[in-house]
Structure formats: C-alpha cells, structure tokens
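One chain is shown next in structure tokens, namely the form predicted on its own.
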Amino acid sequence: MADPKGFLTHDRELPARRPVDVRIRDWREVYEDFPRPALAKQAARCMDCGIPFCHNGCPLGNLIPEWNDLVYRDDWREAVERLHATNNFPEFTGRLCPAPCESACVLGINSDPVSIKRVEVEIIDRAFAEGWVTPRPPETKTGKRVAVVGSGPAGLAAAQQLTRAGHDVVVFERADKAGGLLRYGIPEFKMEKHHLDRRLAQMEAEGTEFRTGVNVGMDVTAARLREEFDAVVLAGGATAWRDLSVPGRELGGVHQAMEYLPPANRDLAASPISAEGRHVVVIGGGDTGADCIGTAIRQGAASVTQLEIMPRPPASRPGSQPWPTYPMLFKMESAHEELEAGGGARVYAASTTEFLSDEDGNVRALRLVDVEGPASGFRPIPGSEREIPAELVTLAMGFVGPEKGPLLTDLAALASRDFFDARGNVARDSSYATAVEGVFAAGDMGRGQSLIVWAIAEGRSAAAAVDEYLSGRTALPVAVPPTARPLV
C-alpha cells in the first residue's frame, strides 16, 4: 500500500487538456504533462481495501495496487516490469481504454476512484523515455511457425507472446501498415502513431514478422496459410459495421465511420473525404462518434451535430448498475468539449428517416424525429420530426461481427463443427479452438465488439493455448478464457 491516508488527504486529480482553441488546430494528444509529485499524490490514493476489485474490473488483470504503490515509492523501473507482467501493450490501453477497473475500484463506491489509467501510461511514457523498454527475443527456438491474420491489439498480443516463446510468427494485416485501428481507426490527438511505430519496432527486434498490404483469404488462400503454418491465430477484429437504412443512404457524402476515419488518419492535410467547410451529422454516440467530432473540426467542419438514439445517460452511477460493474454514464471526452466549444450539439433520443438530396444527388439535409425509448422500442414521438442541415454524415453505429470474406468463408467450409456461433461471430472452445484444427480466433473476431483490454486479454490466452497446441505445455500466462463473463 502507498499511503495509508492517501485516499483521505488527495483529491482525484487528472491532467489538464490543452485548451479547445488551442488543440483543434493540430492533431497533437489532447492531454498537457502531469506533473510527478501530483503523479505520486493519486498513486498514494490506491488503498488497502483488502480484495482489489480493480484486478476483476480488468480482464488483463492488471496489478494495480501494486505498482501504485511503487510509483508513490518512486521505483519506476519495477513498476514498469509490474505492470508488462500482465499487458503488452500499456501505452496503448492508457490511453484508449474506457478503464472498467476505475468503475470496479474500492474507492469508488462512495468517493471518486483512484486515476489508474493516468498512472499506467505515466509509468509506460517514462520507461520508453529512459530506455527501459527493451527487445526480448526467445532464448530458444521450436521450429514451429504460427501466422497471426490481424495487427489489432489481440493481433500483436498474440504475435508477440508466441514470438517471445521461441516460434516463429508472421502477422499478416491487409493495410499497407501495422496496427489496425490502431493507426487508421484511432485519431492522432487520441494516440500519437510514435507510440504504436515504437512497439512494432520492438516486436520486429524480437523476431516477429510483419507482412502488410496482404488481403489474407485473397492474396493468400486459407489453404495455403495452413500448409505453410503450424498454426493460424484469426484476430481480424469485427470489421462489418451496422448500417442504416433509410431513403437517401445512397447519397453521395453519406458514409461508414470506418470510410471516413482511414483517409483521414493517413493523411492528416488532406482526406479525400474533407469535412471543411460543410455541415457535419455524426450518427451514433459512442467513442467511434467522438472520433468522427475531433476529426470533422480539426478539418474545420462549418457545424457538427451528433445524434444519438438513445437517451442521454445519467450523470451519475443507477441503482440498476451498482459497483463494480461498468456504468453508462453522461461523458465529456475531449471531442465533446470541442463540439460544445463550437456551437455543436449531441442530440439524444432522436432518429434519422430520411437523407435529403441536392441537385447533384449529394445529402444536403437529413429528417429526423425524437423518439421514446428503449423500453418502448423506439416509438416516434409525433410532432417532433424535423430537418437539420448535412453536407457529411458519418454513421458510427457499431460493428457486428467479422467481415464473411473469401478466408472465413473457406475456413467455414472445412469445419468439422459450425464454424460461426449463434451472434455471427468464430466459434471457439475453451482453448480458443475453432472448428478447424490448428485455427485458433482471439479478439473481437470470436468475441464481438468489444474493449481494447479485452482484445489484449485473449490474444494473450489464445497465444498460451496456441503455444500448448504446438509444445504439449506452456508457461505463458492465461488472461483469461474465452466464455469468461466481464463486467463491462
């Protein structure tokens, strides 16, 4: 334990963003530097409560009061190994995760919870920065060779894991780059691309290889992929995304989050779809919708607007979601203080009908009506429907499950069971096993969508099940198994 009245004398405390006008015209992170002595103030928050529930808030199981505590005590190097014992990837998960394990803390059930995820990335930022992170190739090889279909965060889990266990493992990813949404889902004021480019390089010094811009199923056929390979690890992600169907879809300047996001992120001057100078609509309210805000003003968007059907989440925890679980609450990420910043307005419980053309068949507007919900099933509320105006709309409604392509379907073919559970997504068993030997899924592909600790988790688990498959035993460490029930 850090402090034993820690949690008594210390506020929690956050970093502060970088003021709107300010961070909206680059697309630097959001967060300004936290000082270390309040650094050492909201470690010293982490109590002796006895059972750390904010171990089973996070399915990486992440030690967290223990390299609280040696951050209060200044021993950065251990807290760094601490806190690799259980996460691969932590300079990612600081700063993408919605942080279950907050929610889950003791602290939290009558007081403001201890700042977890602030100090993670601060222990991760300052060992890359003194040099502490390091290769750590194999002392051994099997001979064995595994290919890992995905450079998601299940993906690289899994790759280096089976890497660092003396196989040799090839990641195939279809972009021309690593990383997955990683790089091209996630914008640069969420997470700077050196933090991913460093670790890659990283694992490439261990001895996993990266095969980019191969369409795996395509370029590659599933057959060809099991007779190179000892084993296949699918951590393609829940790539199909939830469309909606409504007159109008088919305009020009309606498009998937997922079309709109890349091109942006690759290019960040310019996109070849530009919100500058147009009205924006994001459609669905989810952090994918927060993306889509924070990249429409930074390309100067005249007005943004989002919609979200459902209504807007309390401000604080329900009774119908008690400690720990993982509440919906009201959030005002850094986007949303940029839309508000900006006259933009989120719209709750409201539904699109209808995409309204130009001349020239691009949208121009679109109707929408409130609506009560969702116990009634969404209902129209009459008299409330209206236009708004739309030059780009985003829809950021979600994903489910894996893209049916060439490679699942092909696998699919040679199952000896149902290759697809009942929600769409890769069957597994308790071994993350698919119905195809020597295919194994990890990650949004088998689970659905889902958390980036999660994604991790299993490609973790699925990399230890693997490494049994092709040894006969492991010592990697088993985050946690696939019909595991989380609390988010």
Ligand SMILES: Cc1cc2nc3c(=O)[nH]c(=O)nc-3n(C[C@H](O)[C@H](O)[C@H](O)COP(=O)(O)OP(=O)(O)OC[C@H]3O[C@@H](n4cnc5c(N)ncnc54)[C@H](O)[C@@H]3O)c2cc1C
Contents of the next structure:
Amino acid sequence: MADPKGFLTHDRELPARRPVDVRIRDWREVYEDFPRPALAKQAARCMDCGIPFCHNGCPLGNLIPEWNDLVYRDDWREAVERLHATNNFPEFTGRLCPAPCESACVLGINSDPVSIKRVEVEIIDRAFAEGWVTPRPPETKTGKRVAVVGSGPAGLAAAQQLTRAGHDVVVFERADKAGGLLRYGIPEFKMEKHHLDRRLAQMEAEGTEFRTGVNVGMDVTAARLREEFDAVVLAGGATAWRDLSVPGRELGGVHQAMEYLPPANRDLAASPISAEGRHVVVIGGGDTGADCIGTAIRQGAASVTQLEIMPRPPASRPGSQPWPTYPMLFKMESAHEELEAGGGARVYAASTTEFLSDEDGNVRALRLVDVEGPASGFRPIPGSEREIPAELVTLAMGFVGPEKGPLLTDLAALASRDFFDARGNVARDSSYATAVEGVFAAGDMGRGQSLIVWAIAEGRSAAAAVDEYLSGRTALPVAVPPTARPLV
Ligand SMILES: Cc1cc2nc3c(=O)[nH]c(=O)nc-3n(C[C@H](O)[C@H](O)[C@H](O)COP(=O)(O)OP(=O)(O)OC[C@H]3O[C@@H](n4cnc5c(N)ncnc54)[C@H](O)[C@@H]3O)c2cc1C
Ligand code: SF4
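Next, give the form predicted together with the ligand, keeping in mind that what was shown is the form predicted on its own.
So here's everything in the complex, that chain up top.
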C-alpha cells in the first residue's frame, strides 16, 4: 500500500465529460484527458485491503490493488503487465465496463470507491502510446487447428489465448469487419473504433487469422468446420432481440435498436436510418437505449424521449442490494445528460400500447399508458393514456438469447444430449464443452446477453478448456467457470 493515508486525503475524482453542446457535434469519445498526477492520487486511494473484494467483483479477477500501487509508484510498465495478466483487452473494459469492481470496493462501504476503471484505461492507453503493447506470438506451435465462430469480445479473447498457446486459430465472422458488438453495436462516442483496430492488428501479427463475411451455418456448414478443425469455439453472441407486439409495430420508422445502431456506426455522416429532424422515441431504459439516444442526438433529432416500463430506480443502494453487490441504481450516462440538455425526457413506469400511422404508413405518434408494477405484473393506470409524437422509434428491450439459425440447429442435430439450456442458450458443462464433441461455447451465446467483461472472462476460460482438450494439459489461466452466477 503506497500511501496509507491516500483514502483520507484525496476525494474520488473522474475526468470531466466534454461540454454537451460541443460533444454532440462530433462522434468522438465524451471524456476529457485526465492529468497523470490526478490519476496517481486516485490510485493512492486504494487501501490494498487484506481481502480485496474488488477482485471478486471483477469477473476477470483483475489484480486491482497491485496495479493501483504500481501506478502510484510510477511503474507503469509493470502495471500494464499485471493488467494484461488477467485481461486481454483493458482498453475495452476500461471504457465500457459498468465496473462491478467499484461496487465491491471496501472504501465504498462508507465513502466513494476507488476510480478503478479510470486507472485501468489510463494504464493501457499509456502502454499503447509508449509502444509497450507488442505482438506476442507463440514460441512453439502445436499443429492443432481451432475455429472460433464470432469476433466479439468472447471470440477475440479465446482466439488470442489459443494463438498464444501455439494453436492455429481462425476466427470466422459474418460481418464485414471483426469486433462483434464492439464494432457495430457500441457507438463511437463510447469507444472510438481505432482502439479495436489496433488490438486486431496485434492479434493478426501474433498469427490469428480472421475470415470476415463468412456466415457459419450458411457459407460453411457446422459439420464441415468440425471436420476441418480440431476444436470449435462458438462465440456468436445472443443477438435474438425481444420484440413489442402492439398494433402498428409493422409501420415504417419502427426499428429494433440493432437495426438502427449498426448502420449508424458504419456511416457516421449519412446513416440510411437517420434521426435527423425527427421526433425519436427509444423504448427501453438500459445501455442499448442510451446508445440509441446518444446516436439520435448526434444525428440531429428534433426531440428524444426514452420510455421504460420499470419504475425509476433509486439513487442510492436500497437495503435489498447491499455492498458488495452491484446495485441497480438511477444512472446518468453521457447520453442521458445530452437528452436532458436538449429538453428530452426519461419516462418511467410507462407502457406502449400502440403505434399510430401517418397517411404513408409511417409512424407519426405513439400511445402509452402509465403502469403500476412490477409486483404481480404491470397494471395500466386508468385515465393516464396519452399520445406523444414519434417519427422514429427504436426498440431496445433486450435480447432473448442466441439466434437459432442453421449454425446452432445443425449442431443441435449432432448433439449427444440437450444442446440448449432451459433459457435457450447453448448449454455448457464445467469445461465450456457443449453437447457436441470438440465444440465449446463462450460469451453471450452461452450465458445470454451480458457484459463485455464477462465475455472476455469466458473467452479466456474456454480457451484454457480447449487447450487442455487438445494438449492434455494447459498453462492458460481460467478466469471464471461457466456456472458462476454473476453479481451483475
Ligand atoms: C447496443 C449495445 C450496447 C452495449 N453496451 C455495453 C457496454 O457499454 N458495456 C458492456 O459491458 N456491455 C455492453 N453491451 C453488451 C456486450 O456488448 C455483450 O455482452 C458482448 O459484446 C458479448 O460478447 P460476445 O463476444 O459474446 O458476442 P458479440 O459481441 O455479440 O459478438 C458475436 C459475434 O458473432 C458473430 N456471429 C454470430 N453468428 C455467426 C455465424 N453463424 N457465423 C459467423 N459469425 C457469427 C456476430 O456477427 C458477432 O460479430 C452492449 C450490447 C448492446 C447490444
Ligand atoms: S474489467 Fe470491469 S470490473 Fe474488472 S477491474 Fe475493469 S472496470 Fe472493474
């Protein structure tokens, strides 16, 4: 512990967000730079607890007190080594993770937790800037071939670990570029894509091969893949979206969030589904909804309203969500700040009952009703029905699991036992193995829509299981067993 009084002398601090009226005119990340001396003070707040609960809060088991201490001592080179020991992609988590580690920080019991996520991202950004992040190709090759289906954080983590273990790894991705939701789901203002590209370049230099534009199950069958490779890792995500079956759902201008966000991320200047000049309603109060809000505002929406069926969450921990759990609290993401600055609203405890059409078959308004609930269901409050203008609607109501396309249905036909679990995700045993010999599953495809940090943790762990399957033993670390129940 570098500074025994750090937590008494320094308050928690984070970098400022760029002013709203400036940042909504571009797509760059929203945060200002954080001066290095200020970061050292934040690292100094870490108490290096005897039992660091933050380790347990982080699904990757990141060695947080160690790198806080190293940053305080100005040993950044060693700090990035310790960071990479447990996390392949801290530049993703340091920007995008909801930081369950901070909810579990002991300092957070009666004070503000350590700014762990900020320290994490500053370490990796400096390491890239200094040229310390270089390819680490394997010293020896095993001659075994592994196919990874899907190039989101789970597939990338599995691929990097397995390549470094000496296997020949090919990542298949149906999109034109690798990255999964990091590429086409998450907007530029949350993570600029050059962070992803530079990590992919490192992976290619290490020997990982990427084949994009290949839809496994359609362009190449699952059985063929199984024949050509010694092992297969399924990391195709949980992309089957939840829909809203109310009258008018078929109208023009009503889109799923993942129909709206990918083209917007592909073409920042001229997306084919643009919010420009339109009244936008985002249905769903989570992260995906926030991404739709920030995107619509940057496209020049006339107004933005967010609807959420659940009541507004509390501002501080309720007794039912005690430390060190990750509490469901009212959040003010950057997109929410932008929404409020533009006069938009977040409406809670409201349910959409109908989309109303203009004369061309496009949505012009949305009918909603306030509801009571969720205990024993949602009940409409009589007399609260009303209409709001809606010329572009995005449905951001979550995902129900992996798509049951040819890839999974063909594999299910080859399976020796149930291929899917009770929730419709791909079932795994404690070694990430599915019911088809030599086929493993990691990330959202096995656990349902989750978080980047969990996808990386599962990708790393599945890689260890595959390595052991192929080589009879493994030196790769296991971050998390698939049965672990998430705090988040
Ligand atoms: C809009 C949005 C915003 C989010 N924001 C955050 C956030 O800020 N922080 C956070 O922690 N989490 C966030 N999440 C959740 C997070 O992105 C996911 O949990 C994570 O990306 C899952 O990683 P994955 O590798 O399992 O799958 P994915 O990232 O979904 O990647 C799966 C990949 O597999 C490919 N694929 C699927 N089937 C095939 C096939 N048959 N052949 C070839 N390729 C295939 C897909 O094209 C995709 O590229 C967000 C999710 C969404 C939708
Ligand atoms: S990956 Fe997430 S939970 Fe782990 S240390 Fe980073 S911010 Fe915290």
